[in-house]
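Take a look at this single chain in structure tokens; it is the form predicted on its own.
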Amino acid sequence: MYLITLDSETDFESWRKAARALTLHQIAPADVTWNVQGRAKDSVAAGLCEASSFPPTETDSTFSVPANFIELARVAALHRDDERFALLYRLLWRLRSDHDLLEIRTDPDVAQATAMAGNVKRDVQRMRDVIRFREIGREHKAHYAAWFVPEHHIVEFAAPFFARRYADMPWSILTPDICAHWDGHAISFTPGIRQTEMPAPNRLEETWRRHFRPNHLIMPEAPKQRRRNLSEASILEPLLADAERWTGGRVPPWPEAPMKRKSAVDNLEALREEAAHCRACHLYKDATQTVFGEGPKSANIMLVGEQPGDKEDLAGHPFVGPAGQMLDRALEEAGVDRKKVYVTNAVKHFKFVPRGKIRLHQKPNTPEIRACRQWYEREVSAIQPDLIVAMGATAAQSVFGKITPIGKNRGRLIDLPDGRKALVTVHPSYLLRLPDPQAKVLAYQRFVEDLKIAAGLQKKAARAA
């Protein structure tokens, strides 16, 4: 018998090399058994050879494997059960007999080791889609960082995707496996932390005073149903993926129990989760995440943008970068309560063109707006407002379902066809585009004007009731 110790848990190379020495000396599968550095394991008993070097081969033999075997094997070996080198190294001996082996679907061996690299991958997306990058700090004080609990062992494989896409800025990712760093030149990785200091949202910062570098962190917030620290989460979300494959990209609602009905701030939490695995149309590829609605359920005021901006992607919330600071000041001037409005966009992805280490803004296509209508429509279904505001040309598209000039319909209340009353006006990333001071300045007078139709409609509302 022959042991055989990885150095690391995803230390597939000398795996690679291991099992090619093996092959060659044919040593049966049964004959091998495989171990990691550290791991405690019962099944590694006293009086196995460790196999570290072997005798020259009689021959020149060699062999060769397809090239979807060494893909198939790269993945899987991230998987979190034990066996999986085992299993891997059964595959390749067999293989040497049967190059066809991997095109039979149904063997046991071959089912076992796609479904391990299927779980592997589903974990990076799921990695990708649930990160949640806070920014502290500003200027060159600033740091992001996120804390995420992986299913297998694919953070040091995922790292080089956050990498480029967030080039720009320093980051941590903590988990309990290996914590990943970028300094904006090169990928680090430190220990992991232990379960037990698993950071809740407000010991996020001090975690990370005692493990790294005094930068300030902030847990990021989501939905109850996403937190991964649920037990059912690891089982659900795999099969979510999956469903969302089966059905186009769209898993409709849970149904609702018998004679129970749902209130608007459960539908619209439901809503929220349904469109973070919104894949109707590309610009989730690129994005960080959806940026969905937030205010009351009980806003009789809805405000539309275009779509979530650079800070807005990295937030996960709508208009908190500076056009949501010129909006909140515009708000305020106009008389309007913002904690009372429903703030979203027409476009809930953030679509830009990569320019070095900055992502331009770029407008949304008619496309991309109709794709993404539905979400709208439905934020309008559950919150039920009385006055839609569209602000800028994309929101005005989709509010009224076809291109609408801002400059001929705005300042006016238009009436919809479900009888609520629409407001057009300019989005207020406009006012901060303006060249001229003194342009600015009118066109931001009237920007509040405008905000002044709702403020009236708003207060008449509240005397109302």
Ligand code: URA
Contents of the next structure:
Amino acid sequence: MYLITLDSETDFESWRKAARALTLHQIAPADVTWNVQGRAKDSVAAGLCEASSFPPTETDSTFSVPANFIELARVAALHRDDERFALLYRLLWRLRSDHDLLEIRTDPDVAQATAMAGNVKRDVQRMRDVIRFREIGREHKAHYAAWFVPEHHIVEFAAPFFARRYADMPWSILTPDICAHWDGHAISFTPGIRQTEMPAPNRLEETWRRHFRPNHLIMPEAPKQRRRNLSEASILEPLLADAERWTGGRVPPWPEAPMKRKSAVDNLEALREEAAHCRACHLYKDATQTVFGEGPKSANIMLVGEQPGDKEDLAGHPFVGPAGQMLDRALEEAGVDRKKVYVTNAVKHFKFVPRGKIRLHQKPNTPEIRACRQWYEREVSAIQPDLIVAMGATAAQSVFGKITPIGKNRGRLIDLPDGRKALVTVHPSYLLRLPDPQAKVLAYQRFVEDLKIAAGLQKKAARAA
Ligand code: URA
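Just the form predicted on its own so far, so send over the form predicted in complex with the ligand.
Once more the chain from above appears, this time first in line as the rest of the complex follows.
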């Protein structure tokens, strides 16, 4: 009997190496016990033979497995089931004599591994959907932290997504398994936080300070295999897509119950209600109310503005004041039906300074945009638009997750990392502010031209429906 001990729960490379050596030595799955360092295993005490005691392999002995097995195994190996490494070795063993085994979806081993990959994939999606960063550590340099409890060993796998999406803000994702940190250049990992120490939202900063004072983030004493840089980690990211392709999203979860998918409309109503109590930045203090996005849940176009103005703040609806009227006119001229688009803002509270009876609009700053971005992201995941139109610099910063110049990017479709398209254009209130009437006419025409791209997409979608 052989005992293979992997360095960590996510040490797929060691599994792969060991599995290959075991297969070449004709060691049957029933004769192998898989363990992970730190995991208690009675069999360890039973004095099993360590893998290092294999006889040397024949140099020319080799075998090949289908590429989609490696793709599947990499994702399924992140499942929390302790038996997953044994299952994957059993599959590998059987693949040698039955190269097309993975095509037999009803085979119990194939079905189980496939379902495990599906569960992992869903957990990654859940992490993407629910992670909400809170700003902490203001007195030094802003840092953002979120608490998350993964069902599977997905944190290292999922971290590159957050690094790309929140590229310009330093963040930490704290979990009971492992904590991921992004400093703007590289991802690093430190040990997890015990679940009993799970921080309440308003205690997140305290927990973060206790475990990771800022200069401890790149911990020299952290075990080497726990530190990865982005380029290495980003190799993993496409595998998620591979897993999705492999599992086809059709395989029922195993062994957990299927996650219920709320309808977009439920999500939106819940979001609106939650956003009404948002305290992620200070803007709620002076604003009348949160002005959330509006539009049909079936919208395939999402328009994003900067923040509600004076009128919107009082009415509780986006784009109902002068900028909204300008927008309506341009949309109509471009051939976009406003009733069919979802309209929202990057920042959901009115930021202003009082001047007598007037409330003077103030541009939101980066921390305010970042604090509010969670709502934009959750609106995107509830609406699932094909096209997101960013009107003005604030909207563009929120849509792209970084400062994005308008002039250089406007008027063409840009691919977003999640597969959607973005269109950048000016904000309608920029047109209102232009003092020169001729410049105003020209700028307005260009704005309409930009919106015609959205109109084209809306018409195409209507034809396809
Ligand atoms: N400007 C915006 O960006 N949004 C509104 O809702 C109104 C004005």
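Positions refer to the first chain, counted from 1. From a predicted model like this one, the values you see are computed outputs, not experimental measurements. Throughout, rigid core stands for the largest set of C-alpha atoms superposing within 1.5 Å between the two forms.
The rigid-core alignment places the CA of residue 422 less than 2 Å apart between the two forms. Once both forms are overlaid on the rigid core, the distance between the two CA positions of residue 126 between the two forms is 2 angstroms or more.
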